[in-house]
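Single chain ahead, by itself, as C-alpha cells, in the form predicted on its own.
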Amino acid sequence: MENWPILSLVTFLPLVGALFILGIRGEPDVVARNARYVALWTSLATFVMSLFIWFNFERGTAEFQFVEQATWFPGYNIDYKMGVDGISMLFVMLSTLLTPLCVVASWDAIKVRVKEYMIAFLVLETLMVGMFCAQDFVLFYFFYEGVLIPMFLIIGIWGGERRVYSAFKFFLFTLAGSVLLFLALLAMYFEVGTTDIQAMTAYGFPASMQTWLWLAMFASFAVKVPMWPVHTWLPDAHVEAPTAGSVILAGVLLKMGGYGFIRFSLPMLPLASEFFTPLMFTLSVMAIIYTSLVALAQEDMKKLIAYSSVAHMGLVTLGTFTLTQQGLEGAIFQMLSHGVVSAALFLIVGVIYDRLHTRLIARYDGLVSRMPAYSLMFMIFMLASVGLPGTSGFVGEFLVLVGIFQVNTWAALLATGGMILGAAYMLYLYRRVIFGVMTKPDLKAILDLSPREVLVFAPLLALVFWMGIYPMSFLDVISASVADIVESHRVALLQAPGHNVASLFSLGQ
C-alpha cells in the first residue's frame, strides 16, 4: 500500500473511464445503456479506491501523506507533486462520492448524448481530485481551470431554455478573476524560484508584494466561493444546469473558492490575511444576509437553494477568517455538510422536476399525501440546512460562532440573524410544496420514491446524521492541519515588523 500511487490511481482512474466510453460503438440505445454502466463502474471503483487513503490517513499530524512527486518540466523546478493533509483528503472523498450519484440520479434523466455526458462527468471527476491533491500551484493551475471545460459543456449542452447565456456567464465570471490568479502565480514563482506549494507556504513574501498577491487570489476565489458581490452567476448556472451538474456544482466546485483561501491565501500571505480580514467579515455578512432575503423572495425551488449556498458559504468564508482554531474546523466542517446537504437538496428539486417538469414553487401543494417518503427526505435535508441539532449542518455553523464570536461580536451577531433568515426560507419552501391540501388535479398520480431514487439518498442521509451526532470522526482528521495554519500565522504576525500583534488579536472586542 505505501508503494502505491494511491493519489495518481484516483485522480486518472475516471479518465480511464472516460477512454473506454469514447470507444463504445453500436446502436445509440446500446451505446447509452453501455456508456451509464461504464460511467457507474468506474465511478464507484473511483470511490471504493479513495477509501484506501481515508483507512490509511494518518491522523493526528499537519504533514502531507501519500505523497508522489516526479520531473515535470526540468530545469524550471516544476514538479508533477500530489499529496493530501487533513483538509483536502475529506474534499477528496466527497468528490469522489458524489460522482457515482450523479451516474445513478442522470440514469434516466439524461436521453440524449448519454455519452458525451458521462465521459463530461468522469473528466470532471478526474480535475477535482487533481485539484485537491495537488502539491505544485502549476499543476493545480491547471486542475483548478480545467474544471471550467466539463462544467462549461455539463450547462451548455444539457441544461435547461437559457443553458448557453448561463454556461457563458459562468465561465466569463470564473475566468476573469482566474487570470489574475495566473499573475500571482507568476509573480510568485520569479520570487521564490519553484512552484512548490510547501516551498512557497513556507517563503516570507514581502509585506508590500502580498497586499497585491492577496488581492488577486481573492478575484479568482471569491468568484468561485461566490462571495457577494460577484456571485450573480451562481443562481443562473445552477436552474439552468442539469439536476446532477448543480449537484456537483454546489457541492464540490463551490468548495474551490474555499479550499484556495485556506491553502494559498492564508499561510502564504498572512500580512495581508490580517489587515483584509474586515473586507472578509463585511462581504460576508452581506452574503449571509442580502442573499437569505433574496432567498425569501424567491419562485424557482433551484433559485431558492442556490441563494442559500451562497449565504451559507458566507458563513464559510467568516469562519475563515476568523484564524481560530475552532472558525476554520467550523468553516471546513461547513464546506463538508453544504456539499452533502446542498447536493441532496437539488436532487430533492429533480425528483418532482423529473414528474411535472416544473421548479415553480406555486405548481406544487400537499405532496405529503402522495409521497410520504419523499417529504420524510426532503424535511431531513432543509432541517440540516437550518442547522438543526443532531444534523451535520449544526456542526459546521455552531463551531463558525464561536470562532467569529472570539474575534468579532457584531459579524457574529448579524451571521446569526442571517441564520435564522435561512430558517425562514427552507420552512417556508417545505411548507409551500409538501403540507396542505392537494388542490393540483395532475399532483394527484405522481408517484413516490423510486428504489433508484431511495439509492440516491441513502449514502447522504447516513452522512447527514454520521457528521452530526458524532463529528469528532472528522474533526480529528482536520484538526492538526488546522492548528498548523492558526500557529503559522500567528508566528509570521508576531516576526513582521511594526505590528501590534496585541490589537490585532483583540479585533473587535
Contents of the next structure:
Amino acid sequence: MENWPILSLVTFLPLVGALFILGIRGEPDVVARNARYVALWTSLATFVMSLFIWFNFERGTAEFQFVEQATWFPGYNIDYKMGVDGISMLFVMLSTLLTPLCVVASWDAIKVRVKEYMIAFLVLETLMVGMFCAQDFVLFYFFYEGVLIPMFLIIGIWGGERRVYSAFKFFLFTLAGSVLLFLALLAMYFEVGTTDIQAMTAYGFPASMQTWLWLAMFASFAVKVPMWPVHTWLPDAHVEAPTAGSVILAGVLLKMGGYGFIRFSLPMLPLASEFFTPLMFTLSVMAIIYTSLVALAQEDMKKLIAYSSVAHMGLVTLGTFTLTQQGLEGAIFQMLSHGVVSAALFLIVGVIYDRLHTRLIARYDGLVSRMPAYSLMFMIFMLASVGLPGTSGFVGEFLVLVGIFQVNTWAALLATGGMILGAAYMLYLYRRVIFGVMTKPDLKAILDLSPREVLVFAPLLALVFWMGIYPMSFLDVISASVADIVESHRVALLQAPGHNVASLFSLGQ
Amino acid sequence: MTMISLDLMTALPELTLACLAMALLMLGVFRGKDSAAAILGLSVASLVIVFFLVSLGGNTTVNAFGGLFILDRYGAFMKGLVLLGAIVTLVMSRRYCEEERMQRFEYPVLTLFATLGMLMMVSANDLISLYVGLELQSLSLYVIAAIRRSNLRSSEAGLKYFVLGALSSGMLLYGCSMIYGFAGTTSFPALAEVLATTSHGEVPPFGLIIGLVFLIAGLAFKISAVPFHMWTPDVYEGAPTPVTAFFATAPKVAAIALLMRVMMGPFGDLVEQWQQIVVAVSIASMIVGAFAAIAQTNIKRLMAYSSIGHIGFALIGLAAGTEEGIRGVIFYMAIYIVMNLGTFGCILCMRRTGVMLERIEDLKGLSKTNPMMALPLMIFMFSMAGIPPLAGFLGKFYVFMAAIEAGLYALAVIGVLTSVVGAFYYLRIVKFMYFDDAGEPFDSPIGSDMSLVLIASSAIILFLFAVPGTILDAAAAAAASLLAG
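Having seen the form predicted on its own, I'd like the form predicted in complex with the partner chain now, please.
Full complex below, order starting with the chain above.
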C-alpha cells in the first residue's frame, strides 16, 4: 500500500458508498435497512483506511506527508493537491472516527428518509476529510464551502420544530463569511500566481495587503469557529439539528474555523496576525465569559452545550493567537478534545431525547436511580468538558493557559475565570438532570443505555482517557508542525522591512 | 473559389437555417394545422444540422460580405450555446404544445427565425448587420411571446415586450447613428481604427460617447440588465413556459455575445469610458436580482429576477475589460444556459392532473412525491446560488477572478454579498421541496425526452468541477479570438 493515493481513497470512499446507497431500490423498510448497513460499513472501512495514515505518519517533522498532486485547472497553477501534516492529520482521524459513530447513533433515531440521511452523512464525511487534506487553497475552498449543502439538508429535513429558520441561519451566516474568504483567495492567487498552500505560506505578502486579507479570512473563520459576536447561528443550529448532526457540527465543523486560522491566517499573514492579536484576545475572552454566563441560564440541554462549545472554542482562538508553542499545541489539542467530548455530550443528550422527546432540563430529574450507567457516562464526559485532570479536557486547557500566561496575564486571568463558570454550568446541569428524587411520572419507566449506545460511547470514553493520561501520542504528531509555525512567524516578524504599526495602518495602499 | 462562394461558405450555417426555416414555413402553410408536431420535430432536426455546421467552422477568423459578417472561434462558441438553448427548449416544449393546445406550426418556425437573428447578432461585424440581426430576433420573439393569443396574459406579455423592445431598438438605432455621425463609419474594424487614433491622450468626441451610451442602453435592454429590466418579470410570467425558457437562454447569450463584441472590438480602446457604465449596470442588476426575487411567489417571475442577477454577475467579467474577463463571461454563460435549461425543464414538469402550475408553493414536498425531479432542481438551485463544487460556482469563480485581477475590488465585494442574498431565495425553493410536507404529487412519468434533459443538465452541473478544462479551454480560445480580431 506504499504508493497508494491513501488520502484520496480515504476522502472519496464515503462518496462511493453514497452512490451505492443512491442505487438501492425496493420496499421502504428494506431500503432503510440496507442504507444503514452500507453507510456503516463504508464509514468503518474509511476509518480503517485512515488508521493507515495514523500508523504510517512520520512523527517529528513538519513536512507534508502522503502528498498527491494532479493537474486540475490546466494552465492556472490550480492543482488537485492533497497532503497532511501534524496539524491536519488528527482532524482527519477525528472525522473518520465520528462518522461511523454518527451512523450508529442515528440507527433507530432516524425513521424517515433514511436513505437520503445516510447519503448526506457520507457526502459530509468526504467533504470534511477532503477539507483537512487539501493542500491547495481552491481545493480547500471547494470542500470548505461544499460542507454547507449536506449540513443544510441535515438540519432542515431531520431537524426539530424551528429547523427551517435554523438551517437558513446556519447557511447564510456561514456563506456570508465564506464569500469574503473567496475574494481573499483570488487576491492572493494573483499575488502569488498559484494556490498551492505551501507556496502561499512561503510567499510573504506585503504588509499593506495583509490587513485586508486577514480581515476577509477572519470574516469566514470567525463565523465558523464561531467567535463572539457572530456565534448566534450555533445555538439555533445545534438545538434544531438531529443528534448526529449536532455531533458532526460540534465535533468537526467548528474545527474548520480554528483549523483555518492555524493553516492560513497565522502562517500566511504573520504581520496582520500580530497586529490583530489584541482583537482576537478580546473577542476570545468575551466569548469565554459571556457565553458561559449565557449557558448558566439555559433551559434546553442542547443549547447549554452549544454555548459551552462557543466558550471552549474561545479558548482555542485564544491559544492560537498566543503564537507560543504551548498555546498552539494546546489549541489544537483542545479542538481534538472538544471534538470528542462535545460529540459525546450531544450523544448523551440524544440518548434521553430519544426516550422522552424533550431536551428541556426541567423535564428530567433523578435519572441516577433508573439509569446508573448513563449517569456514570454523563459524569465522565461532563467532567472532561470541565477539564478534570486525567481527562482530555485538562491537557488542552492547561497548555492554552500556559501559552497565554507567557503573553498576556490579564487574558489568562479572565480565561481562567471563565473556566470556573464552565464548571459551574456543567455541574448545575448535571445536578438538575441526574441527582435528586425522581418525581416525574413519565420517567419511571425510562431505560438505561442499550448495548448499541454503549458501543457508541466506548471509543469516545477510551479516547477521553487516552488523551488525558498519555497526551504524548497526540502531541508527538502536533509539535513539529507547531514549532515550524511559531518559528517562521518569529522570522517573519524579524524580517519585515520597517515593520511597525504604522505600516499596517496604511490600509490598502 | 470565387469571392462570393467563399462568403457563402462562411455564412453557411446561417444560410442553411434561413432556407430550412422558410421551407418549414411553406410546409406549415400548405399542410395546415395538423403539421405542427411534424414541424416541431423537423425544426429540432434543422437546428441540429446547423449546430453541426457551426461546430465545423470558426477555426480561423474569416470576414465575409465586405466585412459585415465575421466568423471566429468566439462566434462559433457562442452560436453553439445559442443553438443548444434553442434545441433544448424546442425539445422540452413538445409535451407542453400537445397538452396546452399550443400546436401551432408558427411557434417552431418563429423560433428558427429568432435563432437565425441571434446567429447574425453573434457574427455581426458592423452596426448595420448588428441591427438587422437584432431586429430579426426581436420581432420573432415579440410574436412568440404572444403566441397564445387567446390567453390574456400571453398577449399582454407580447404587447409589453413589443412596446418596450421597440423603444430600446429606437435608442440603439439612435446611438448607432450618433456613432456613425461622429466616427464616419459603421464597420467595427474601421471604428476601432478611428478610435485608436483619437484615444491616445485626447478625449474622443463627446457625441460619440453619447452614441455609445445609447448603444449600451439598447443592448442592456436585450440582456435585461437593470435599469432596463422592467419588462422581464412580466414577459417571463405571461409568456408560455417553453417560450420563457427560450427567452431566458438563447437570446441572453446572443445579446451578451453581441455586447462583448461591440465593447471589446470597436470600443475596446474606450474601456475607461464605458467601464463605469458597465460597473453601475452590473451592481444594479445584482442588487435588484437578489432583493426583488425574495418576495416572488411565481416561479417564472422568480426566474426572471434570477436571470437579471445572473446577467449582473456576467457583466462583472465584461467590466474588467480584459481577456480573462471575457473568458469568464463566456464560461459563465455556458454554465448559465445549462442551469437554466435544466431548471425550466423542472418547471415544465410542474403539472398536476394536466394543469400547469407556476407557484413556488406548488413545489411543496416534491422530494417525497417526485424525488427524481426534486434532486436535479436542488442541484440547479445550489448551483445558481454559487455553492461549490457545483458548476455555478466555477462560473462565478472566473468572473470574480477577472474582477480582482482588474482591481475592481468594490464591485467584487458587492457581487459576493449579493450572491449571499440571492442564495436565500434559491434555498427557499430547496426548502419547499425538501423541508415541507408533501402536497399532491405531480403528473408522472415526465417523458423520456424531458428525463434526458434533466439528467444530462444536472450531470453537467454536478460533475463539471472534475473536468473544468473541457469547457474552459474552449472559452479561453474563444476569448482569445475575440480580442485578436
